[in-house]
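As a starting point, one isolated chain is supplied in structure tokens, in the form predicted alone.
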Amino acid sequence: MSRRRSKILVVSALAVLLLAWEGAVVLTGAQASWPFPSGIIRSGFAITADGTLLVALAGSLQRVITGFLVGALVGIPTGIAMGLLPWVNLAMRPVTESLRSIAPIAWIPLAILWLGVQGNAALFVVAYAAVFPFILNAAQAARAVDRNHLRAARALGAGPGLILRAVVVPSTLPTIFTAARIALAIAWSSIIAAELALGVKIESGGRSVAGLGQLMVATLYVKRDVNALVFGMLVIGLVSFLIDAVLRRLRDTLLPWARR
């Protein structure tokens, strides 16, 4: 089967599925409780046109990027130190292995208690979710650095700082980019979960704290619009795909030797 015919078959099957979905919901009169394609499109257009979606998306992305950067700033140096220095690994490994098994969302009650409810709790959850992929992958990459290269650099008179910049960092960057993709995916799912847990009753300056998770809670429990809820889920998946695509393109541009 040619590629063109394969594409036509896939599109046709998808169209039939969507039409069947639409018909099943409309004919049974279940539009109030079940999402359907035209309703999702209509609700999605409404929350996009009035700016609600963009405000919520901007709020979530801001927290994700900030938490991701905090996770990277803490996790990468910690992981490299664990990979290069046995005594650091011996001291830190029990801590990291114990903490990484705790789901980020489990920290929500304590995060609210410590940091309040105006976005800082969600930011803490994101940073916590992002730090461990960086630690684990940076440590593995540092252990994999060719020791002959390290010995050669020392023999040529390079100090620890130069060895770190000229040998360790270039060797670990491909793995760290992989860690960044994993960390950002986990951070994105964690911010949505955190915002869902915080709900819509949290106020900041008289308005609900903006975030996709809180928007989804509002559309379901306040507006009773299940179609807008599903549209939010689709946006979450699309944003996750685009974030990963940007990181892959950045990796291929900065590290052409690491392309796969």
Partner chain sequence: MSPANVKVTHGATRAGRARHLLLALRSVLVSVAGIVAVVLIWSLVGRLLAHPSLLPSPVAVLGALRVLLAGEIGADILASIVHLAAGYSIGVVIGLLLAVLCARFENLDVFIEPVIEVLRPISAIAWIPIALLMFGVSESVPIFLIAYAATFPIFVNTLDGVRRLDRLLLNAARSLGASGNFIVTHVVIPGALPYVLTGARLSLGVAWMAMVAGELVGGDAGLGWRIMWYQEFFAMDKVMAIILVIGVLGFVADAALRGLQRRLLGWNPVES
Given for the second form:
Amino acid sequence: MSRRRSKILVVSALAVLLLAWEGAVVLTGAQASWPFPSGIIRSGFAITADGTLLVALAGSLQRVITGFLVGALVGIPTGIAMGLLPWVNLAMRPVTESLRSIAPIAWIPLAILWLGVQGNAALFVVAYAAVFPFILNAAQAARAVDRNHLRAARALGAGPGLILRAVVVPSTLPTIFTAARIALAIAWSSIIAAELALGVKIESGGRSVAGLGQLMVATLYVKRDVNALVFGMLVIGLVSFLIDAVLRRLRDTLLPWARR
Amino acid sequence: MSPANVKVTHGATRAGRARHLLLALRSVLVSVAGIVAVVLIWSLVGRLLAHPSLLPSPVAVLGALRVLLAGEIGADILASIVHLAAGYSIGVVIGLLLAVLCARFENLDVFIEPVIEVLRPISAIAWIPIALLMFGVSESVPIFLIAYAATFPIFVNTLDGVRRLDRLLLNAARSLGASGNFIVTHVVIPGALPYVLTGARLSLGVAWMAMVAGELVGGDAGLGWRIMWYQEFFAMDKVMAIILVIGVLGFVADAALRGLQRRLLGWNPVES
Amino acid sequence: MTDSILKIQAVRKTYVSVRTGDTIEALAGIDLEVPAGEFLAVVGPSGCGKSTLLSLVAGFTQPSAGEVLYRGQRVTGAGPERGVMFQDYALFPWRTVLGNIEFGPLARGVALTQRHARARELIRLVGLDGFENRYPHELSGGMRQRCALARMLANDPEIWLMDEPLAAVDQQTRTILQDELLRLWGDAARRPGAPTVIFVTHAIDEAVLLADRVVVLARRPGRIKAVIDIPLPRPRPAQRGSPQFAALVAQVWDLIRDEAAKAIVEEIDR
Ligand SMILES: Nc1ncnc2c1ncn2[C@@H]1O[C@H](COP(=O)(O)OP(=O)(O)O)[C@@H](O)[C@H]1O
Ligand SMILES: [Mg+2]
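Since the structure above is the form predicted alone, I would like to see how the form predicted together with the partner chain looks, so please show that one next.
Shown next: the complete complex, the earlier chain at its head.
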């Protein structure tokens, strides 16, 4: 089967599926309790037009990026130190391994206690989720730095600072980029989880909406709009897809030698 | 490639063995020191904070853990394991089945893969509100989330493993007189197994996270649910004790799969 | 003159690149007959289609035009009567040395005791005693080669298709393996029904040392440039360093030199 033909097949199959879905919901008159394509579009348009979606999205994204950066700032140096220095590795590995096994979302009660119920509690969860991919990958990459590259640099008269800058960092960068992709994916789903948990908490208090997760909870319990809910879910998926696409593009431009 | 790969066994002298023991002892000490340092910092920070309940001390958490272990936590652990077992097996079976179908029938693959690629970026977490709507607060929410999360890694890795099967190895098998089912059982399955197991491990990791999140937000039992329950009472020592239990169980589950991987893949030079 | 066991008639092979859609003409009209029991060497610069030629005989791919006839039958697929030793050995990484060697008999349904007896015999023959239970990644390059050779032999194939089997080992190992290969094939005393060999190599001295005839391939597109008879007496190992041997190597080298130079220039251009 040629590529073109298979593409046409896929698109038409998806179109048929959507039409069948719409038809089934509309014909059975179940519009109130079941989501359907045109309803999703209508609700999506509504929450986009009145700005609630964008405000929530901006809030979530801002916290994801902050948490992600904190994770990178803590995780990359820690990982590189663990990869290069055996005693650091020995001291840190059991600690990181045991902390890593804890689902980040489990920290939410403590994070609320420390950082408040509004948004920053989610920030902690995100940073916690993001730090481990960085640590693990940076450590693995630093361990895998070609011994002969290090020897060559030393033989050419490079000191530790230059070796770190000119050999270790460039050769670990591709792996760290991979770590960034994993970390951002986890961070994004953690923020939604944290915001959902927060949303469920706040709902009784009736406070303002701070992120996508809270918006979804409000949509679920206050507006009871199924279509908006599905739309929100699709937005979450789309953002995660776009983040990954951007990071991949970034890697290909910044690290052309690491392209696969 | 090089003959250096062939292991050479030296006669172990007594002095050599003693030195080895000393080194091993030192590494254990350093590792223990790392853990001790973390616990010390933890209790120090807790003492410096304005209010002791903001960060319960290690001693308090251990006390809470003892109380929990003596009492109700068994039921929560059991509930979580039931959720995980149900959701994970559903997810793995679906993922494996889809991957095998995709690998076997190219025409099906054209339909299955795009659907998977559209769904994959939508994390299990994003389904929570819809799952709540569909199932209400119940055990179905974590089970659904776990199954959904577990499906993708095993699907992607299995398909990758089957696709990556060296064409040379298939040719070799054919020229040695193998065909059909024999090739499947003796070449395709062992060749794809490392990828399948890696997928199973990744699936378990995301399933674990989905379990905690699902129980925490939309469940009516299990460790995640219990966290929120104690949060209502501001019993932070109990919350931390449960966090500890979650960490330990997650670690044990991953270690078990890692052990399985090592056992089944003795031939594989690359360890992950 | 014995009957030809293999006839390659006007065979062409064109690959279509899946990614770009470009076509690559790997072989452009090959005619070749191989008598039963002959040791035939194929030499030529890299990319001239040597592996493609073997794949066609093995039945891994089909010719774009022309025919490959084995014992008068058109080759449509792989079969255990045509044994293959691959360029990178293609050992099954999840099977031990023993497991690899007995794969062929296992696939053909040979009983366990017979299978093991044959595998052990071959292990002794290729000098892998004591390594039966090692996995391929635990073996040195030379040992992997021996294992691949034994795996091919376990099916007692009528024809051995060998793709640069000695390319990746050091010179000493290579010399030893050449001698062993000749011994296994029956260099000193040719039995009737002895195996036929098609041996691909890029080393001219190796081709001259081993073969009854040397086929020189030219590249872009791949075609036969010359077929040279090697009338050196057997057993061959004694011929290393003889003036006749040196003269034949020089003769083949003359034929191939321009091609090799062109290949290098093309590599640089790319
Ligand atoms: N499966 C394939 N698809 C596309 N091109 C191929 C394939 N196999 C070989 N070729 C091309 O055919 C030519 C001959 O290849 P090959 O037979 O491997 O040469 P050799 O073994 O002499 O080095 C080369 O240009 C190679 O790039
Ligand atoms: Mg080749």
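Residue numbers count along the first chain shown, from 1. Throughout, rigid core stands for the largest set of C-alpha atoms superposing within 1.5 Å between the two forms. Everything numeric here is computed off the predicted structure, so don't read it as measured data.
In the core-superposed comparison between these two forms, Pro94 has its Cα shifted by less than 2 Å.
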